[in-house]
Amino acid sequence: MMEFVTRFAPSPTGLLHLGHAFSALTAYEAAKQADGRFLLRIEDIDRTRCKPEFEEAIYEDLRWLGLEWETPVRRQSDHFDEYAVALATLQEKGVVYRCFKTRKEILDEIARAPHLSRKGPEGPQYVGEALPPKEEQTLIEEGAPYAWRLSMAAAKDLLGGEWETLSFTEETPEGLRTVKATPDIFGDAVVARKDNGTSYHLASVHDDALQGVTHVIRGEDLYHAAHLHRLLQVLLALPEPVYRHHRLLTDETGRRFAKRDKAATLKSMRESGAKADDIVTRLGFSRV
């Protein structure tokens, strides 16, 4: 029987809130029920917004809730060299290109031809192409910033018939179902930048495979990411996990919890005298 391995992978860009607690407990309980393993991973590739104090708060909050995890904890900012290798693989396969256009330039271009750019999970579906080699080299020598974009057209050509059969497995309360993957809903997704050698998508897919994650359990706001992640897994010859996307927790007004909602942070609740048992029960779990 295959070992069950799942993870909770927060970004230390703020304090954890009730929504994070629900997600962490969901994954933790799933691992317990399957007699499997639960990992904690710190996704801190955003070196501007991620702060050490928020990372320490993550550990404190999760311990308070009663969670335990394997050590050492993988911190993504320690592994940019590994993501560079994954990016190099995509480069060698000819499925990525340098895009020198700024966000404003892209939005202006889309505004001129909105019928060519449908809305995707991360905004308009921008599709571009590599510049002529001489023009690209000039911009590189000038130090111009750029993003590495995954060319959906090149990926489709490379995969051939496999593109049409691309799919992922989603676990639901009714059982497993096969979902046809349509990664082109993202347009040519950014997988890395000149000043940041990876993206959430590339680093997450790489680390899930490296850490042997068999079940990716996360919020339904990341459901569409599975379409793109499945493509990256195929391009990088990585194993396919099972996905489970849980509901998102909301406040009494129906609004999703966010890091800016200070009253909903676990730290503020703990400091105001809340008991971990009460929080766990409130979220629908037994004491872990």
Ligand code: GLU
Second form
Amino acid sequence: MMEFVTRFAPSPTGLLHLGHAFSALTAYEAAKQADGRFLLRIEDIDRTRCKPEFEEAIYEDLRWLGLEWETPVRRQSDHFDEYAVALATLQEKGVVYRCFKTRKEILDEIARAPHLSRKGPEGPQYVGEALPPKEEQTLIEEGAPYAWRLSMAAAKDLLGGEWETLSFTEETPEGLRTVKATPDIFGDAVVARKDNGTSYHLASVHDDALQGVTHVIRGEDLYHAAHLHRLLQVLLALPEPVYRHHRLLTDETGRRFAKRDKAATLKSMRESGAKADDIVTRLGFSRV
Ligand code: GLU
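Can you now output the form predicted in complex with the ligand? The one shown was the form predicted on its own.
To see the whole picture, the full complex is given below, headed by that same chain.
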């Protein structure tokens, strides 16, 4: 049987809520059904928003739900050097450029030429280019902060015909679906942020490959990310996982759970006497 490895990859920026429990259980149950492996990964590259107490709460909440995972758990903040190596590969391929612009400068630029910018999954589809080398050198010497953006035009040139056939595989209850990947919906995506030298996209794609993840199971809010992730996999010569984007859980009013919904956090439910088994059942899973 083909090996099956999946993961739950929360960011410790708040307490887990019912939506996270649904996502974690979806991946966990899929691994169990396939006789595969379930990994937990802490995606804590955002050093200002991530807090150790939220990481502790993740372990506590998931243990309470009856989940078990392999140890040691990979914490992304311990591996910035590895993401720098992945970024260097993109630099060597000439598909990334330094972007010194502030968010405001980008928005102003777009406002002046709105026809140039459609909306992408993470905001405006900004398309820029590297500064002339001398100008860039001056800014670097001045210590000006910069992000690295993936030039979709350069990636397209590099891949040639492969760009047109780029696709990812989405597994649905009806079977496997091949989806044409159109990473340019992101515009020139930031692959390394100014503050930490990486991004969710780069770190996540890197780690999924490193950890041998065969099935990326996550909420459908990240469906579009697969378009970009597939391109990064090709550029970094990484294996291609199968994707399963699951529906997002909503409350009685049809609203998605969010970190601001204090009452729906697993911690508050546990403290008010809820039973883990009841929650698992309520979420549509039949065990613990
Ligand atoms: N860390 C991401 C989040 O908490 C999930 C990333 C993923 O599953 O690919 O939304």
